[in-house]
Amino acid sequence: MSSPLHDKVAFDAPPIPFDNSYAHLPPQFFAEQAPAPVGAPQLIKFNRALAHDLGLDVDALERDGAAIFSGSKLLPGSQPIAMAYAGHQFGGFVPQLGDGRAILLGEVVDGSGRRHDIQLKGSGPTPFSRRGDGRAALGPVLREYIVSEAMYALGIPTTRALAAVTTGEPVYREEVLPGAVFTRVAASHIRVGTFQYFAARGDTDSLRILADYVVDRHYPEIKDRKNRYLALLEAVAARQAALIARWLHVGFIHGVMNTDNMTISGETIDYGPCAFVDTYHSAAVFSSIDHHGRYAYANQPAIGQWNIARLGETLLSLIDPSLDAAVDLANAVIKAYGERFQTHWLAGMRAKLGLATEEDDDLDLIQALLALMQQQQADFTLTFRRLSDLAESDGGEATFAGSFKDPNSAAPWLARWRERIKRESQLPNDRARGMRGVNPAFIPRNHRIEQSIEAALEDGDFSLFEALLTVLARPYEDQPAFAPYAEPPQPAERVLQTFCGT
């Protein structure tokens, strides 16, 4: 596995203290390979504070970080592997994809005792990649830097950006484009389409293994259940529920809800053609790959619900010896997610609307303002930031009227919430605080991200994306040198399809 190229690296304290699990189990469960080294590569971006609290060497991840970020030096303790898995896309069984440009160089251990793994993206062909050359251009790593680190600041569970650098080398699609490696941060890379893979072959020993292996990993407290493996895929469903309200609380589209997209560990992962609602639209779809709209907003819960099904299909032999009794707590447990997910919604969308008590008629006074907002083609951020701001005055009502097509149209449904918000007992300043910190002033607006990664293509100016960066890390906060990161694009900046980067 290693070369002349791959000579460990001499320190006198390994910068990464790898302390690995996954590439202890059996050997059905990956690949081992290295990264393939890189001509020149260039460190664009480290994520210090995200080093610090893993517990690395930050001055020498700093200082050597081009090499070790590119894949071309390996860290001593590293066990580089491509991980096997399976999936279904857009519908379809693939019974076996796997890391085709990926490459998990190992797991950390942070100071709360909690388990990360470190992988790099686009660092060479593995026995996954199927005819392709396992690299990722520079765009496709800005985006999910941009993405990711946005995501975390926004409080909603994902993996993260630890680095960025180019290789120095190009990439060949639909033109030439410059190369890039990523490394990405997860609780685990394991995913439902890795269930699958062994359910596909039949092979209930690993399936268990793997199970056990989770339970251990990312759910301790279920070990000792009588049903190990039905309180497993309930844990998984709670997360997911939990998980994909908080991504509709702030119009985030996933773009490809795959099960081998959908981690078990309850974090939002690989941000291809994701993106972010601007004009309110409850059937948006951005995604490229996307032809009928099979992830569109609304579509998400849904598919949630539908991939956790995937995953009850995997564990039935593990649930039950009575394939009927296996299948009917599994469906148990299925519909329990629609429930879930609709109470999380819910609370997520009083709190937007400064709701701190439950009355039934909440669900349509929500309701009334998404419809009136698609109506009138409203801005989502924009309109409840600016809701936000009524929450502690009688002004503003013509700014956040301002945010549809007709101002007119609001005067309705404002009526209707200053009715309901007086029946609860915060003060007005302390409801402000609470709309404003869960309705961000900031999101990584799609054109925005292009225009940094336009930049960064064309002239080799990674300006904006550092700005943005700075914006997205408070975007609960108000930053007046940053207002116009705040505002919809306008016509001819609109982006209309995202792509996956692959």
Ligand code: AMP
Second form
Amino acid sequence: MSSPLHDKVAFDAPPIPFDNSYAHLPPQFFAEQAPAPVGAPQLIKFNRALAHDLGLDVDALERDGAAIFSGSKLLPGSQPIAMAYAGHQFGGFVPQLGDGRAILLGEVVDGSGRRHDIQLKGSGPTPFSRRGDGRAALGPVLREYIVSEAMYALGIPTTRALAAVTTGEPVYREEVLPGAVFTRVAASHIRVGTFQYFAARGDTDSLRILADYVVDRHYPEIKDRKNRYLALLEAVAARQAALIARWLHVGFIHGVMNTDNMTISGETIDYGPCAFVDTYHSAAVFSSIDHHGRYAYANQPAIGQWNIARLGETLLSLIDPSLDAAVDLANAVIKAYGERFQTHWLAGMRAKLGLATEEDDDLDLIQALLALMQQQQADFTLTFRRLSDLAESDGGEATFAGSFKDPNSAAPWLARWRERIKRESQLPNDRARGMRGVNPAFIPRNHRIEQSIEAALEDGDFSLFEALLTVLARPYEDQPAFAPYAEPPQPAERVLQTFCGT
Ligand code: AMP
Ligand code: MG
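The form predicted alone done, now the form predicted in complex with this ligand:
After this comes the whole thing, all chains and molecules, with the earlier chain placed first.
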């Protein structure tokens, strides 16, 4: 019999029940690296709901969150590593990038059997830091927190925000800024660039280990397929095609779709210079470093395909011993990505217009609206939300056209749309409800994000940050108390550029 004290120790579950797998891959996959303790950490936000869903000890983590989520206190079971990866940045290949300011603490398996990475971002240098300091500033941390949680609430696959802490230490950028650490949860942090890392070294053994690991972790359903590695390429392409279509449906511009920022799991990752378009333009770009619009709004599907082609290249030797045969097989997948994207995009756009049936002319109807919005400098989000209202009333057209430069310009298109929906049997209020379920009232508007960051930086005031998180948690509901958050920026509030989170 053990003593009562002994029992207590034995049964006291750790606050994060780590169950690691990546750290058990061969050593060339990562560098062991503990986070650097910081001076005076403070927990500024903890995502209790997410912690609960992950099966973590919510109260213990909240109590000790400053130390744990700053990396100052390492929990039992954690095996901190920096992952190795490469990547094409703006089209140029860099054979070694890796986690330069991120450290994977370990993995947890939730109650539904899903595995998640828990990673600190901004927790000190690693062997992959190159000239960087391994640190993060508070602004980008708040930004990633807001946008990733907003994407989640919008129903778009994404990494999540578990916690944000300030470190009490300065970070040196163009100015001195308060340091912070972001805790990110992801289905995994494996990227297209992870495959490129080994491909660039001609290390086929590691590539096969990585591919098999990914199939086990993310795509177990293809494990027994005849050509498993071709099936893997297909599966990743399918998820990315669906994901990027979803981005376009809500006006999201990732801003830096380098191959190291594209996950194998199909989650959106790395919210740096991202933005939601307000005044619609297909070529909208916000990122200060995207000089040629490589990652512009409407370029994203094509860049997704380019990135999938880079993934395909890394898998060629596993797909078929004959290079010619492998190239043909991979090319067919890359071509199919384009068709898949188009199918997802069109289905989502039909839903945004409240169309339950399919007609040949729908694509033209959709494109006519987008062209009109662009010409009339209409707000993307408001246009679709207000169209949802029109689905159940004959009036309200003035409100709809209100964000168009020339409000009269909307009438011919509206008449065409009304004719089109007349040919469906859906009841008006069912149509309106359906449309409101896909056309958000609230998106993380750039000016609101900036305002909340500014208040936090200048006055230590996190109330705007909290308000944004509250309203963005229910983006498809009209929340009258938050009506101003649905509005586009005033001219003086418009954010024209966004910056990398480094
Ligand atoms: P990202 O902009 O987050 O996609 O990062 C691109 C690459 O730069 C990754 O290898 C990062 O780890 C690295 N990096 C970005 N910021 C820093 C930093 N402050 N210190 C060290 N490495 C960094
Ligand atoms: Mg990145």
